[in-house]
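First, one chain by itself in structure tokens, the form predicted alone.
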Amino acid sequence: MGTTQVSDPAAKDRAKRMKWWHEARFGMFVHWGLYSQLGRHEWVMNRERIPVREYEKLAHTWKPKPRPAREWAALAKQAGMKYMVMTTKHHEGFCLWDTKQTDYNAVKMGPKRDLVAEYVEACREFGLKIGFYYSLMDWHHPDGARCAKDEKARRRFVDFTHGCVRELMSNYGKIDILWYDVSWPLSSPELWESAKMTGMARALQPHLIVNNRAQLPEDFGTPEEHIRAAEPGRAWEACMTFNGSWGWQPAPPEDWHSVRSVLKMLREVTAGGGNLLLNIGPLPDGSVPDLARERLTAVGKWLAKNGEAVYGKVDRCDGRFEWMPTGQFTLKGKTAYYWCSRWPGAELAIGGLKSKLVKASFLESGKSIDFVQEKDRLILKGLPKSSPDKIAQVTVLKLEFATPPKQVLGAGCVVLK
């Protein structure tokens, strides 16, 4: 997929629109819908071949507790997340807002409330940027599949889709992110009329950031369930489940990402100049799963002490550093942050650094660290016997260099003469 912007031809304002997003680094994804009641994955309707009429009954039995989105937003803020993206309509076709496009929605049926409005209100209360997920694929709409073979059906379904996007972009004030998903079954952006759809969304929301899943490149790529940096100059966001399922599904503790695992993902996206969108799948009533709350709270405590190594303008580490058995780097200009996840004891040695170190310190406390730098070997001395970080055993060492640092090691070793 190329980098040409179709629905935003000039693209001259992209850097301005995306500045906050690049510096935010960390967001919360929320998958919540009728499927949450079954607790067997958000694809349960498709995987189990549940007939539409049978699945529709879930719309009448769904009774979320009052304002659960406030709980999500409070946790996101506590976790150090800067924005949220919620499923306004997933593949099942049930709309969580007060739409005029279909009666299959949360206001006309079970909840009897505009759940999108509640989510927007919660985001604003806690100072979080607001993202709307919208699935182009729709298993409920009568034209959702036949639109691929019937032009009249395509016209109806595209009009329905554009109508939904227009409502979402019109009814809730400023929206920051439009996150499309699964452009099945139409095989081209021309058939979806994606440029027209997103152009309309941008006209309504001039500061909007749009992902690449309506078959146009737009503002950022979306690697899913893996962390892979995009090509230089291309913005990207890794979207990750917490326990292997987007929608709520019971899972043993070992299936959930640990605090250390979440921090590892954060370091990887930061080093690659990307973002992390980490999902929670609330329970049917909207409650946050206990393990998600527990682990995100710990991540937030860690970020409160070490966020300098994550947030703001960072440099990509591609080609600048090599792997180390004790940790890895993130980078801002002349300052490298060494995320030491395997504590070595009283001394830490890093080989191959080609830049002169001016100062070393613990990021959390600011306490200076003694060091010796000879040729291509840096030794940090007088360290505590165990990792100072008691949250996740990931201690960040702040290394300030005279010039932008670079590490060159290779596979060889020092030869004694």
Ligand code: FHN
Second form
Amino acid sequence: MGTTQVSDPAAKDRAKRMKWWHEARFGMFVHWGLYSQLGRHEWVMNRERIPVREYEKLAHTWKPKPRPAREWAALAKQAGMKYMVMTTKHHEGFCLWDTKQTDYNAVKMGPKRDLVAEYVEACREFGLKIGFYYSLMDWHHPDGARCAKDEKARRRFVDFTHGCVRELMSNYGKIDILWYDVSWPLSSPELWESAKMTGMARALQPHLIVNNRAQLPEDFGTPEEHIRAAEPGRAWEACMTFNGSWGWQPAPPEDWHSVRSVLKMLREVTAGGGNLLLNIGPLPDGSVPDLARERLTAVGKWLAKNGEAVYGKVDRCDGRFEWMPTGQFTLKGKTAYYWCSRWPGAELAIGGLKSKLVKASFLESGKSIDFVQEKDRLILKGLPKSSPDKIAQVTVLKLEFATPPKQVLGAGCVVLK
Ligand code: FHN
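Can I get the form predicted in complex with the ligand as well, since the one above is the form predicted alone?
Next comes the full complex, this chain leading.
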């Protein structure tokens, strides 16, 4: 998935706007808000039925440390992430920026500073593209629920919503991604006036990339907590928590994605021509959770050696390869990358490849690998006894073919003559 050759102008514009996004592959999601102080998930207000007046007190106790967004951005960079998306307002309704739409914001209360401005500054310092998450659902706004039953309330709430989006698109320079979320309680894009809202956002930010969660398809789909490729030609990004909670919530190490699990997700999104938006839920003061830092740092070290198999223009693998017990593929034209996650030892066999192999090598070192390719069986020889990758035991073998590779195995086996 990368730049698609397209005829219609809208699709051509989208392909141009999204080229960097497709090739970037990997982004950091950040969920941070008043809820972070409670450490029991970002839905704590709803799940524990905390009354608004009681919950509002959190707006006065929230005192983050200076500029934690620099830590997030530095880690994202180190992890091989190319863009970030941060919650500017989650369902709790507390705005992290200097908004005129409500006093329930980080400049008027608690932090007494513009946390979105700090985030934008940090993204730019570390050369990361900038995404704003905005929750349409709002548990604090007086019209946030009754807008579904009362036209005057809907008018007020839609004006509030569009006003917030206008500020975010106007006051922080070039913004790359608008990530809407949860369009409850209005049941149609017409009631949200989504086309008008996103049209306004795109007029203010002509390069903007917009997701599908204001009830219009826009630029990309957003599978959540699972990885499923969209139909060919449709951009998609899987968003995933690190430990099952978007907002800060302590959990045992076993509940956090391992380095191998993050690499598995990266391989799956790359093979499907999609992106991975992996979340961190910073602590109340803005610190990065230790396990996220530790594991993302290792992912970054791995990507520094094997990024060629992930970043840039890739081809989808669906219909081209079948499952293998020792590893899985990603693909760029005539070059397949075999992510060997179960090292077999001195020889690695791959059956069913229908294309002539020209060269085999270790992606990280470039060192060539001897091989024998019989009719339906490729055997890589002279391999080390254990996986050369010491970060996650995921060694990528670069397989360069004479034609775009295809693997056909099915359920049958070699028929002995
Ligand atoms: O309810 C939210 C949730 O808290 C989180 O923000 C995720 C992120 O994609 N979106 C909603 C659940 O789909």
